[in-house]
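Have a look below at one chain only, the form predicted on its own, in structure tokens format.
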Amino acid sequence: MEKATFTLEFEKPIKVLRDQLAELQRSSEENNLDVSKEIQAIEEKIIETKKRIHAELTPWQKVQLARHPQRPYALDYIAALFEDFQQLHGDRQFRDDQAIVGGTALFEGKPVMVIGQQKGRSTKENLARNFGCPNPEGYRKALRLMKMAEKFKLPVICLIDTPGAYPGVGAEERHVAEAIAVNIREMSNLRVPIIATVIGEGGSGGALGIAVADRVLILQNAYYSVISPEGCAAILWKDRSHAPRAAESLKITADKLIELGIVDEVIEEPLGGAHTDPEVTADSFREVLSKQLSAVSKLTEKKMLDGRYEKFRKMGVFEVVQS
């Protein structure tokens, strides 16, 4: 079923197919009239439109898409995915992040530790969870919820959706960037089932803090990058205006990311985003998260362990044929 009301820039011509049926249904009901064909008539060709405008995509406007403020967060799909999700709070150091959420909660019946990174939908909310970017004290929370979890010898599923880490001077003062390592570290020998899906924007070392797992996922509208396209843009044109370029050098959608290894599945969305239908999304997502959980849960713990290390230490390799 159709949600969204916020239009992105590509989606104006299915906004104005969608005006026009909503005006000729509300003079059909005034003037009692039978439109039934020209209505038939429009919606059939609100589904042409869709089809084709998504069908060509530019990855700047994928990376619109991962950014669609009506976008499932992690919080809602932690309520669609999960039952008795009990969420924990602060790192024991410092405080309490609000940009990662995380808790025990029971996926398919069984007990899983699952860690996400939060936005906010209005102004107050982004504000307390500072727009989805983590302090270090996030990362160190996760860590703590990670180590629970292999004590518990619990899987944990992270939730992938951030710009980046908190650039901030607090941030670096309370190492930012060692929080990050850190994570990268443990979560390289972590003892048990790691899952990390990209769900929306996997920004740089602050997605990678929670991202290193046997099975990395992306839904289908998601990027995922070593620096968003404006940052990227900014540094080698020295205009952020220069970003739609900066996205398709960068290589950050997820037909390319699954291409280069980055990844290992892509899960569909319903035509038009996630946003669009949450519900049918869910249910995708279910379906791949079981699909994958169930294969790395039978692996044996030095496999698994083996295994993920040679998936990340094959990263970035390529071999050049010399003609």
Given for the second form:
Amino acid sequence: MEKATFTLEFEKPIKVLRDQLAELQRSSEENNLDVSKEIQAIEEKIIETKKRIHAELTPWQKVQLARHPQRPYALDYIAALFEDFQQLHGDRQFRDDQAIVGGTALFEGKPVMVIGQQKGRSTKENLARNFGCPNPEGYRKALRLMKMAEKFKLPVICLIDTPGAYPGVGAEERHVAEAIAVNIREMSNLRVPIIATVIGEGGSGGALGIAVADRVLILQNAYYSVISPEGCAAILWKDRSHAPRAAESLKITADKLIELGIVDEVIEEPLGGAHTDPEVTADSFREVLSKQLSAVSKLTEKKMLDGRYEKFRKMGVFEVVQS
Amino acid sequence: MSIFSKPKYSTVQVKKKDIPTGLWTKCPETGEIIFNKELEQNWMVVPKSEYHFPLKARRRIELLIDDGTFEEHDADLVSGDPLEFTDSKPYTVRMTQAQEKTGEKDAVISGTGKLSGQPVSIAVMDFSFIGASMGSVVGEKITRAIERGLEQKCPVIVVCASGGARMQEGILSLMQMAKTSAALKRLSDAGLPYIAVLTNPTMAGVMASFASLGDVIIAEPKALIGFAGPRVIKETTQQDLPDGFQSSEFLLSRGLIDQIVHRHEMKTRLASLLNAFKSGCAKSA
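Can you swap the form predicted on its own for the form predicted in complex with the partner chain?
To see the whole picture, the full complex is given below, headed by that same chain.
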């Protein structure tokens, strides 16, 4: 049986064709008719429609894909790309923040530390995981695991997928700003390779708090932004409904991030988005991760750390004018 | 029905952020009237209520750095427009207007000088320049100020004020958090002191990077300091915010900052701290 699906507005023409196809298949079985030609025609049309829609996705539509409730999450990639994952819980200070998961695992047979932001699939799980919005203790758990990785010489693989750090009273009282700042500072000089991949939402400082890395990768339909399109629209256009315009202006999609020099490589998703074929997505992810990790692992420690410093040091666009 | 309706004459609305202009200013806390000249002379602190108004970056340098010792650096850096961003007006226009209004090129003034005789590298943010939001120039100047401290083996002081990252430079603004924090790691590893002074308001991306990384963090009284804005927190959580939430006093009570220091005392306190931390620094000439 097919799983219940969630259809985005712009995916609807595809859904209509799929339903037609299912209906045709059902009636041909019932009436013993040969409709293989018709079926083939619809299948072709589905591919054609998908290609057409996905060739001209707007930034805002990509944001919808990045937030698609059936999109693979960190734990899905951990299950698909890694073996022998041992989840390690808690910051040893306050509590276990389930919006960030992490632990040791094997990647292509070698031990690594994998850390990711994790959203929930159901309402119940989303409440437990706070919709993927980490609290300070999540960032402190991540730092604890990174320091452990440094001690045992394990590369760190970070999976970014958060709307942002949680804006709450408790988060402020336990100093979420400091938790993020300390992670950024410590990651800039952590003496093991770090590869960060934006798999869904790269929401501002909440994303950057586990995304200072030797290589920053991004899935084709993921986004990475200084502020959510809705937040930006509310501030600059005084109206959240201008989010599509903000998504366009902020240049948050994978292709723009490559142009701006923020990410190193884009991981291709299957036609229709990662959720339409998680296995194919995992395969292309594995290939890029493997290549990038082995390239960084070949560097001497000094070269790696100098490279990481320079990578972020040179980000920014300004001119020198004579006054 | 009309008996209970509002009277027809309108009340005069005064936008808080528009003051101080003209000859006098009203204290937002007590309503006390104070002459601007007097306020200026008092470093923008209302004498009775001790309310701290924002202080222009150049005045802050006068307040903290010994007369005639300040040497400005990187004064000629100006932002590009990498996103070709336009909201209600193009970013380039917004920049030009801010430059004309403030007489500064961006929201940070940085340089070297002496604080009670001790050499320091200092950067001061100016809230009057697009809310001292952090774009490429702010990030670059602060990073250079930190690197200058490293080269000259002197302490670094950053006087912070900011609404957060500058949206008009998008993701490049976010990356300034990484750039500045990485430089602070190097400074710290070299055993050199870094003091963050937080003024009203210090929020979001600036707070989640260099403003939170001081060996010592000092705030001015009653400053708004935090990561998420109070309105966003209230809307998200549907919760009433505790009294004094995100004020300097709130942060001190939660153990998040070291001290609250009155503007008039700031230089003395900084000098004492620098004196305690000077072991790794170059000997003053």
